[in-house]
Amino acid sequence: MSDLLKTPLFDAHVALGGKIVAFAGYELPVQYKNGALKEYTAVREGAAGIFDITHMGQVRVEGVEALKFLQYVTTNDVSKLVDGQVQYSALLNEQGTFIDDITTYKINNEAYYLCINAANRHKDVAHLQKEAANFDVIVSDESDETTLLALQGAKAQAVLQTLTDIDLEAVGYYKFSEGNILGQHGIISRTGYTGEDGFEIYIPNTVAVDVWNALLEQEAVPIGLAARDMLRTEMGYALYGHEISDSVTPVEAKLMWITKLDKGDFIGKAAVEARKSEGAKKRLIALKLIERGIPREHYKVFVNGIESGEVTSGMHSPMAGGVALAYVMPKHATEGDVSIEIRGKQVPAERTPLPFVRSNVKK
């Protein structure tokens, strides 16, 4: 019997042709029957694409104390937010490197919503928990009762504004509002990870059904892991466990604009000073393929013949062509030829700004 975990969308999925496969401890659909690219191509190029994301874990901070809290352990500005907005962050360890990377729903003062990554759901609220007991405040892993979608494309507005009485063009990016979404209290935000405009919608288990047909019936594409992870690289974005790991700190991954040093102590706040000082152990940078290949994560960067890092995310882009997000030594983050050894061949590549493609979140 397998130990790997359901959503309350697993027969949906099912029913759809999912391709289901492992992930994060979960059964989840790494691509329906028309295959990865027409789900990739429906969020790119206009439509709405529905995600299935429930294998993420979300914790509820609560109590008077729960500002002061968030900001001894995220390393972001917690006091920066108003109610309704959201934030970027992360949670270190005592050397400054990456338990996880966050996003901080602020609610009012007294009450946070977090949400987390789902490999690391059980560690995060142990984490959390532990230093909770110095505050006067309840963490509340609410994981369990929760289900997450994720609304992507340019029309994911319209679709989504026919399930709820919440004004969703009043909702900005990195904005949330709570109301009604099928006859269930939720939170709507205007977030994602794949670079469109698009939400991200918190629901009671028992809705979630009806919501996610609710969405295929206004004709949204349902849409896989492999889909998810093409439109998550092209835009750059960090994954834990791989630009992001608890062997690199702020300062390597290039995540210092979520890293306020000068707001007070947090958990990690030395060592990542420290770390600033003395300078990065490697530098993560974008690269595009000049020749044809797919570059893999793992395979090795050479700059000027010198073996100097590997692939951290790579992939075909079916925009802009062989791209990935590497690892390298500091002094070969500006200057040098660089390569990425393909199947025993160096494909010559060359640094790229972020994103590899144009980014249509609604600001």
Second form
Amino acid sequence: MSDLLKTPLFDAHVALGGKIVAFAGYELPVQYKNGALKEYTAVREGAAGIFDITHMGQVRVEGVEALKFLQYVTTNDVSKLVDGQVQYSALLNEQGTFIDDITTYKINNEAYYLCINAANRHKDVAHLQKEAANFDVIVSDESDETTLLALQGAKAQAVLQTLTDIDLEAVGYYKFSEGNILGQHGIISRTGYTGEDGFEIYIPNTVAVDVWNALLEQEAVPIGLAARDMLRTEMGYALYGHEISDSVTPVEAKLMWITKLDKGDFIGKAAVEARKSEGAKKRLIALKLIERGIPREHYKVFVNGIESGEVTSGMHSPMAGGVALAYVMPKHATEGDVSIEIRGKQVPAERTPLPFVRSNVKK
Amino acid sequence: MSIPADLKYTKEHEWVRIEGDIATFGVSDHAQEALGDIVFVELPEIGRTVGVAEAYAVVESVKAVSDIYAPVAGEIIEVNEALEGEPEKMNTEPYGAGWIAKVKMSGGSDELMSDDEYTTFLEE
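Show the same protein again, this time as the form predicted in complex with the partner chain rather than the form predicted alone.
Every component of the complex follows; first up is the chain already shown.
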């Protein structure tokens, strides 16, 4: 594991009984000593769960053409953002397929902050810096200096408020504020990947351990990667490498809502328009098993007895049972009897709206 | 780590309790801890015959799917249906309520370890 990176909280994870695995180039805890199910339950049932997601990357975009640049390299309409607002978006290539999905933070007209996936960081930064050559902007990779924590669950606001002078009540859904967190400058946004109310906290590495410990003292519950994946899958949130990748466009991935074809030119636009008019190659759907079983990634999906696609994320939801996100042929997205093949057996499933369980985000 | 003295163990971390020609199968405390939270158990059909080290059940934890292997050969005569509703019993009581199946033995196995041998095996 020598090539793997450690976050500033690595020793803290080990001390808490974290079972360390390799994930996106980092050594991260898949679970702590009480196990993933208890962690999941803590977040869903009212605690404040704390996640070390420092592996995610952060990129600052500054300059007089920052808006123009981001309109060109991201899919969503950045001109719609007000200062202090966050937007879910994506980076596409010229083929219209995903380089990454990202969040865009607007600090002001000439300064933005992007949060990107760990596994795509170097690819994203190289792409952004190459495109930046044509604009009056500076793209800086701040990932190595920044610790990112998520605090998610009904108690998140009360717990976090004890550490910061930012008035969290005033930070709305997909809004952020900059301020003082245990004496250091940081960013707090009301965003997350769990379907619960909560925050993501960007702080300098130097204060990471202090903030982590202070949150634990406020009875925040440490949550590993396994529970994080359960929580996001129950919401039907896309994960790069699963639902989205460089082989699908937003048309297939049900992400046209973040792809604004009417905002002017952007990388991948022509390809997305073409795909939209010729029709999706496959469609992402949500499935729930009718009988016992757990769908897993890459399990085959059959419709009317024909192999139609495969599961991209699947799990046992303590609340909803066996649930899956899957790609199927477009004609099977809404019609036909669906089953998922589990160890050679066809287990019947039904299409279901997302999320699989109720979301408690404060919109 | 609990390793009861009245059981035999395999290198795949299954345990077997042999009483006359009836053998009860389960997975060891070490195995359940390594698997993590068990959320699904696929039990074998009653009447099926299994060979030594043959996969006879499937256990799924939050993150992984694992085959469970028979420590000795025989015919499945009883399965722990309670695990279908409470698979977590394999985590909380691996040697008790977490048992998986009982077989009428058709032969033994040279590969089984005593509790002391299994303890040494785990340490290695």
